[in-house]
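Only one chain is given next, in structure tokens, and it is the form predicted on its own.
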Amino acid sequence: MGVWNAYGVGVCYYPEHWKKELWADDLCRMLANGIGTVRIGEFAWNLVEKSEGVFDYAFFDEFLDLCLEKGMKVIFGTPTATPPAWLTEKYPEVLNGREDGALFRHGGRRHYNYNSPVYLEKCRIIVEKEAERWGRHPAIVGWQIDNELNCEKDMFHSAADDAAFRVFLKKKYGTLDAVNAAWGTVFWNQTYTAWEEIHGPRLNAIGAQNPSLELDYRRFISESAIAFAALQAEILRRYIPEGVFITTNGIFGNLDSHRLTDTCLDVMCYDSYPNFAYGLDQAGKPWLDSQMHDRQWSLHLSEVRSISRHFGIMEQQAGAGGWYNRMEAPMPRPGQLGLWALQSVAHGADFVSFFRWRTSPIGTEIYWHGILDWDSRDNRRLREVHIFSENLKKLSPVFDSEIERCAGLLQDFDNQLDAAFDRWHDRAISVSRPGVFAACQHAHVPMDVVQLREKTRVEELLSYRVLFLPHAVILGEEAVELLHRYVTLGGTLVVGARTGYKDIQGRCPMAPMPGLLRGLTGTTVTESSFVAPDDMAKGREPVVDTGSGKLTFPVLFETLAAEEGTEVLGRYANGPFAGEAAICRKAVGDGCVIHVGGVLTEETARYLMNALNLSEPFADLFDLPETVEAVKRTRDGKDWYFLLNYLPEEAPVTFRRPFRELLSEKTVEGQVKMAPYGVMVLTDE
């Protein structure tokens, strides 16, 4: 395995987008304002196999003498998510399609599929060419596996995956009957009697699958891409010497990211781009308010960090981004770009890689702009990415600490795959992961993504002193077992609406609401029902009388019954069911379990963690607003704070002792206002 050696700042470089009378230029400048580390190759198989069976080597052997010859470190991507013309026209079974059965032609990207054997044994020899060519060369440091593997597509319709996927089936269930069974393909009529009759989801007249269908099939893709990944990491490992280290970039939909990283990688690297978080949702709303657009992101890192303890960040927003036809976001107003770099830092990345060096002035992408703009001039942006990069070595100390832990959000696989297509599943957790987290900032409560697995150990789990599990809709009896055990001693366990009404399969099985879980939580769910539309408008949610406040319900709700022994903390004051139990906690063994009939807002969050005393955590140290975003890091006795302050104005704190703040190299103590977009990292004297 390899060592991930690549603390620093990186930028992602395409050397074949440029005059080679560019390249000593272009690579002196980032050596002189602190860029290390160069990521190419990921899209350039042409330049390597110029035509079938044809490979040249001299492109790559020339740029990567060069970057040894400045001292610059390299990551090699592997160019497998842009096939080559050649290979498309002559193998288009090499090709994705749609739900109909039409091909994805040649001219954009990730146009593949994982299942084609001809892709696969092509893909073999250019991984191989390349690392035996490379594998060695003294200025790589790393290998990037493909690049944002189920980016852009997730599902996959060609025939080579319609039949992967009979063959995952087969070794699953061994037998027609049951898939069958598993399925509950007596409904409609859909009973399988030959294997060759079972494909992936295709178009149909409802535009609606069998929904046990749609998981296993979800499930397969993320076996298949983790299958293309590891033939090309064992090619890698055969030609790489002990210390480089193997990663890819980004986490997307239907692809078991833990797993692909312990199967497959060193090291899992992300891609950053804060700005992105402009946006609406499926009803047309925004995402987060403006005060937490860019702030989101710090969930999808704690995520990240979730399935590597520290890691990379290969794409680092720049500047403006978007492609010619879609997606915008706005140019990082001055600050943003090094408080979106310390951001990632903050939350576990020792290696930073900006995207892009110079922003292309060709392709689909003329609108994602780099460091640079196309004039190639010395500008602001890279001034701020030489400003980070000194700030980067003030902070190396922090590189091997660990994040302080405080509450998580648990979250696994089945339920993730379950609300990618389960419209239902979707509306609830939509509203709770993002409430959770911004509760949890906005009280400067510590909060990781936890991932509930086969190998998490309670021991893990215990590390938390309250979980939330908003919507886990399908439930199985092992995790059933682990939050028992955990709650038993001594942990809190939140869980929401719609909580226990599917099995692994995802079939109803035709017990109570909680499901499973009922022993734990202590109650039965008598009615669940959607707020109705006419509710919503006219403010007649569903409000909840806490005895210390009110909370309304909003999206679902659902009435509970408590057993005796099980505390009911609200009861609902409106409606056709007032009176009756919404909010209820039972105490188990050393800890306890709180069942909420509805989704978690920011408010029910926050009224959670102020009941459980969670809120305001650093108090004794610093008094900051809610705009100020809170994170500690901790080594050998030894603490350091980040504060990060995520908008346009000047954020007030107050600074109960004297602190050393890092990047300005001075003592703050008393009251002291925080720049616009501004980032100070403390310690003790």
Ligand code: GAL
Contents of the next structure:
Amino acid sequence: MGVWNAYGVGVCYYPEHWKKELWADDLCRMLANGIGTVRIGEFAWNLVEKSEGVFDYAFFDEFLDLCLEKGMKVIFGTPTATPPAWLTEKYPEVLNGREDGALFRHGGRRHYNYNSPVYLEKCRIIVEKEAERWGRHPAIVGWQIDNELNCEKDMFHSAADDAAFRVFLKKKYGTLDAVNAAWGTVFWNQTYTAWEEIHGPRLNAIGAQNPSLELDYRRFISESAIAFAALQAEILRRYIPEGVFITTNGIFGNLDSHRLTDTCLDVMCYDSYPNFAYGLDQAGKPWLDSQMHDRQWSLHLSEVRSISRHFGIMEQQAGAGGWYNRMEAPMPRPGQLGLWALQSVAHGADFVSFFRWRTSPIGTEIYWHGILDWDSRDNRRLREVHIFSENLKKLSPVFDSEIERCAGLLQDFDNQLDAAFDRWHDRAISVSRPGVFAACQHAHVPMDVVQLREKTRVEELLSYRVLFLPHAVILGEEAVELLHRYVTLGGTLVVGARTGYKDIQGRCPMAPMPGLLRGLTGTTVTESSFVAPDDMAKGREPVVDTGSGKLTFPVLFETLAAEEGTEVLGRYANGPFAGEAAICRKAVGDGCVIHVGGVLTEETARYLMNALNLSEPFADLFDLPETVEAVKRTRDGKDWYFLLNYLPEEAPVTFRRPFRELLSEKTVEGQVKMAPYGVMVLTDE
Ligand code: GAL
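Can I have the other form now, the form predicted in complex with beta-D-galactopyranose, not the form predicted on its own?
Next comes the full complex, this chain leading.
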């Protein structure tokens, strides 16, 4: 069990944005609509420390006491995401900056760096003062550290970061010679002759860095963020009683959220804004196809689940999103707010807190709509929140149940970092990740994100029938050994193009590909390339014939030589490499490895899903259209099925036997039409 022992509903509230006369009424309306927790305080440093060293607790004393009186629980945020103007003006070294050294000034948020000794000290003081004052306040059930670590900016370029990076490197490598060797600085005469010559990524003539430096720098950023959070958590733990939890919110780049959580959190919370998905990608195209827009948030949720088996949603979208200078997405249509909140619950959230109670009439986020509009009148969104809170009560038997496992999408932190700056890697994984996800979704195959870590055990991997590791560009020996055991003991491993192209320092091994995995795959890459944009534009990508159909390989392709005992499942059917092997399978022990010499588009992942007999695992229970997501939960031999319809149209479903539907509290059988944006939760009669 996580930190909650029942489902809960919350909301983000900013008492500092409202006249005090509104507070009591707001809290009573929240409670009347099923909202039992407020998250407060995360941007309110000045309200507690108005000037350096001058503390005043009256504001939050009053608000917290009112919460206690009304029976409202509180999650209190430490205010370090928005350092005050008095601080940044006096100590500009606390600021983050750009690659060219220009500093990010006061006036936005997240303008600080994690390594300035002055900032660390100021944070230590404010967190300690707040913890000392309110750590044992009976209204407080949890603390949120900072707000969205590494959101807005996940790179740091201050002098304090450079200095701390050198310390990180000295600890890691010991000598400058070792750094030079690890990074291959002899290339382009980048050799360092004194520690002071080393900096994080800076503006240079080509807009590209030494890639091994870049990799280490991003690892360093992650360590810095974790140390920053750990500093706060250690202080909080000295003051809070047993049972009060520590969390933070969001998953962002250059931060190992698994390690962060292990190091200093009791539980991870996520901020879920599925309507971001209605935006455009960098090429100006809508993300994925139309019916996967908000549904793809299930992929993010499965990633959160890999961090905290049970987790909370600290910010669940409640209205249209946008700042005065950004138009992110339209409001949730009737039914969508509840659908998205139940999507979070289906995927393992125990606590769902909406962002925010009332839309702000002031500041940058005046158009980021909360549940209520500025006028504060009851509205449709509040009614939907109320319905959701009533629905959660009906779902109490599902609480703490397991999510069915079948397919795993394996990932690891080093490769996530690598893909953040290696364009080849990024282009491949940007297709394969949503490709595997969409294929699983459409074929109703339960899929988890599985994080490959030092402590990952083979037993955990073996709970998945198949693991997709699309592009393990960076590959270390320990991972290879673990994968070997997984396969030998019966697992099916699918790997894609560019597997094993780098060592853990980001250097390409002088060996045939797929590098360290070659012994396992039973293949050797004979040729590899990206697919020319011109060929992609004209539909001349490599085509692979699998015998049962044709697959297109965009972005990257490899031709494979199969060693004896390795079966060729697909061959190139066009172009200069026609006839060469493109997909190979090798039986190893009780399992097998499939090497796909390309990216895993939805089409290719779907082909694999069918070839491995994974598709439609619930076919004997019900017949679902592709457009409906299915999530299976189990506990003590009892099963529940969440069905989620993401479309504005009815979805036809056929039940092959009667089920009890928990939300309508009715029995369903035979042909049924799910409502637009409807959700059903089924269990045995
Ligand atoms: C989140 C953030 C909130 C609010 C919201 C809307 O990323 O945590 O504080 O800014 O976005 O912009």
